[in-house]
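One chain follows as structure tokens, the form predicted alone.
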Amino acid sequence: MSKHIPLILKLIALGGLLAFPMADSPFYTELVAKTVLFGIFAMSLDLLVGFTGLVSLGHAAYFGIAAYTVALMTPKYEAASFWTTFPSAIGISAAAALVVGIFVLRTKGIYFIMVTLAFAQMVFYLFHDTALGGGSDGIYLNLKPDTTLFGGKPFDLDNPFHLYYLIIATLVVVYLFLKLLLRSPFGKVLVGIKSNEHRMKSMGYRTFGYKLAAFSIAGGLAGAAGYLYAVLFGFVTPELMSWHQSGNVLLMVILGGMGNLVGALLGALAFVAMQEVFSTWTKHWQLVMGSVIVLSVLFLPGGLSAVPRRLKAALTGGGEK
């Protein structure tokens, strides 16, 4: 669990993120913002995979739905309201997850994985093969949402620094929300479902409702990341909700360590960093990256978040429990 990473290290990391734009490097500032967005995305999936035991291979659908929501709600020649589009994107993604969850949560194991993939592909082709999503070319977001509230602008999304800090603020809010959720009785039930669903049912818990709530919450949080992705890069395409995007975020969770919110963030950081580094080395970078991921899974059980615990065990001469 993330308790193995001391609070002081988390605060130092947050301080580093807050100070990063001062380095005055627009490219790397955008890259860090992208990494943070994928970290939020990975945390939303970890709620399902790591804490509830639901391995979804269609989670990118909700990421993409939110991205398209802001694009479709934005008029061609004027900015849409941030205060309208942001909650709408999250709500629509959560609602879509709720509807899909009603069907997919009636299956288990490999069938659950395949049905989540099937629904995600249906959403992908809805936007890819129709005029709704602009086809394979997608939709450009010509104007970023307007943040005017009660006659004033608390922040300006056209300002790269303001947008960056909004993304960091969203990261903090999502992390704290999930921490509180998982410490609550609701979160304890989710962990119990992952451990032994039959036992939870015998204790009187209606596990379907708990799983459906978790599925909807995860979809909404993925939507928050998708919305900010669209605002950051200014365009959306069906590829945002493709099956390999769902696979990528699942790999982030595995790399960082399932059932660990900080691990999800570390996994996103490692994944994006490998993409950037290996793609500059060779055109076959995906082969190299795949090999590294396989080796990481084989020789680093528990993911990157388990490294402090393993180092402590090695230094103290104790075995890993």
The other form holds:
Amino acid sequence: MSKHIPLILKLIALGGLLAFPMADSPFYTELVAKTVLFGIFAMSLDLLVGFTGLVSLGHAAYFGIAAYTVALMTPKYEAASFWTTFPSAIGISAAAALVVGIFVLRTKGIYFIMVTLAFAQMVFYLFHDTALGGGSDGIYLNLKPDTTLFGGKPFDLDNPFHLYYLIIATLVVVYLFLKLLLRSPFGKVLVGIKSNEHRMKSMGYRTFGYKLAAFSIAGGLAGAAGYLYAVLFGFVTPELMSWHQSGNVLLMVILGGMGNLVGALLGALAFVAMQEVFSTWTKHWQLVMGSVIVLSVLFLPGGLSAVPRRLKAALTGGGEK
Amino acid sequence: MSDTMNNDVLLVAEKLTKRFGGLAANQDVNLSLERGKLHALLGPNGAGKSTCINMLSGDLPPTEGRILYLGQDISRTSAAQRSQLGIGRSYQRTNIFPKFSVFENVRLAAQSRNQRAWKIFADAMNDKTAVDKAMAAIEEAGLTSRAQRIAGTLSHGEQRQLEIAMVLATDAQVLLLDEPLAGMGSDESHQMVELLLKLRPSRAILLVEHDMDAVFAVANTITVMVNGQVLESGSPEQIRASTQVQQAYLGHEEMLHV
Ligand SMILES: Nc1ncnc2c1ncn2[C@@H]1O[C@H](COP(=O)(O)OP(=O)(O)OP(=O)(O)O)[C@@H](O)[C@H]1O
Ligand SMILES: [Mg+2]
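Alternate state requested, the form predicted together with the partner chain (shown: the form predicted alone):
Following is the full complex, with the preceding chain placed first.
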């Protein structure tokens, strides 16, 4: 029975998400949608950081590239097709990650962190300082993508509920995709690389190819989140791919507990919640939030996802430590 | 040259040299590993035995010299490529996946033989070939009762057994074993000697080992290294009788007390 508790909790959480729009609060519905998008973004980064051992500090680049893809593919007075822009955005961010990966994956440790950051900054300035993407002001997405397919419209992105449920569906698909991936021979290799890459090589694994594939997949999934973010808010700016954003998503992963998909979701939830709450308390909310994060890293190793396990250990005889 | 034409000669080292700055850790080392034979590599601490294995396995590039596998020069290939060719190794300092179960350590080793299909949605546990191969290797190494334990919690000797199971699971034809018996109890040591004898007919084995009883029980050929150079190479009887070897081990007589 207790084996099923995690599954039951996940289904309850999903039920809550599905029921949320009933509360009839557009502001909070949008906030939940944003949180879910950050959750998808954080899960995609966790594939690298928590499962493959690749600490990327430039993951926002792929989120942003996808957001810009839909903005740039949308003509000024006309809606673009959802069915072409969504796969394109994912494909282009995955391809960008593939190209960047070829370079950055030749480095390790602190150099990897710096080089992923440097590439993301290059992408940031490409959009910030050139006319390509409307400069520092970004671009408005005047019309949300059109979902017409074979003459019919299965859903309508101008309807906030439909958009909300599309975001929840994407969350479920990305979560299940990563679950399957991590259970597969490919996923086992990634986790092996994180644990002991040298040994993986000496057992015959050409680890570079696996890491590159993971880097590209993570970029594509970040792209799915970035695309929906652009559609949800209707505009894109270079800030989407700034290093703050890369840092924030890394904090979400750490806060939630690296190497745990649900943890990444909890990390995103905690992050957005703190942002909302602290910013109503004080102008210096970032200072407060920074302190909370430092404290949680110090006193909550393993992140939020480790809380149940630690509670259980504390309750069932604290003796066994 | 005629040596390398022999099909039973799997791996040949020609004048292998490795310099670390001014130190010649290996100098003009020649070795040949034949299927069906166990070649022991002896020498005092710091003689260069592990350096030699590191060059053969691809962990270290040689400064000079060549490595031939079935007559082909593989000196510049990566460790992963050599593993795929059939050259497997174990490490002197235990090198495992400490947080994985024993089974997962060995299963990963077995899975490395079938990478063509990068199956992304298949369950790794459904790969019967890899799972069966892993279980067989675990059994050969005598770890069946420990299969579900977390590798990092095993005793030192059991971790050494795990190292062996991992090499076996890769189907390696050439085994480069760096002090596999170090830290094993006498029971496990005994079992490992039995295993080496069982593996010997079908593989080529290079064994670095300080346990002389074990070495003389299993070796067909012995090479003795001192200060990075080969001092003497020959049959166990020749090595035992060599005055040069005895001199080299002066002060280490306990190693040759057999
Ligand atoms: N990566 C390295 N960099 C510099 N020097 C090294 C390196 N690896 C080994 N050496 C040196 O090379 C020499 C040979 O070392 P090696 O480990 O091959 O000896 P060994 O015969 O395996 O000794 P032991 O019996 O103690 O394992 C030693 O002097 C060692 O300090
Ligand atoms: Mg050594």
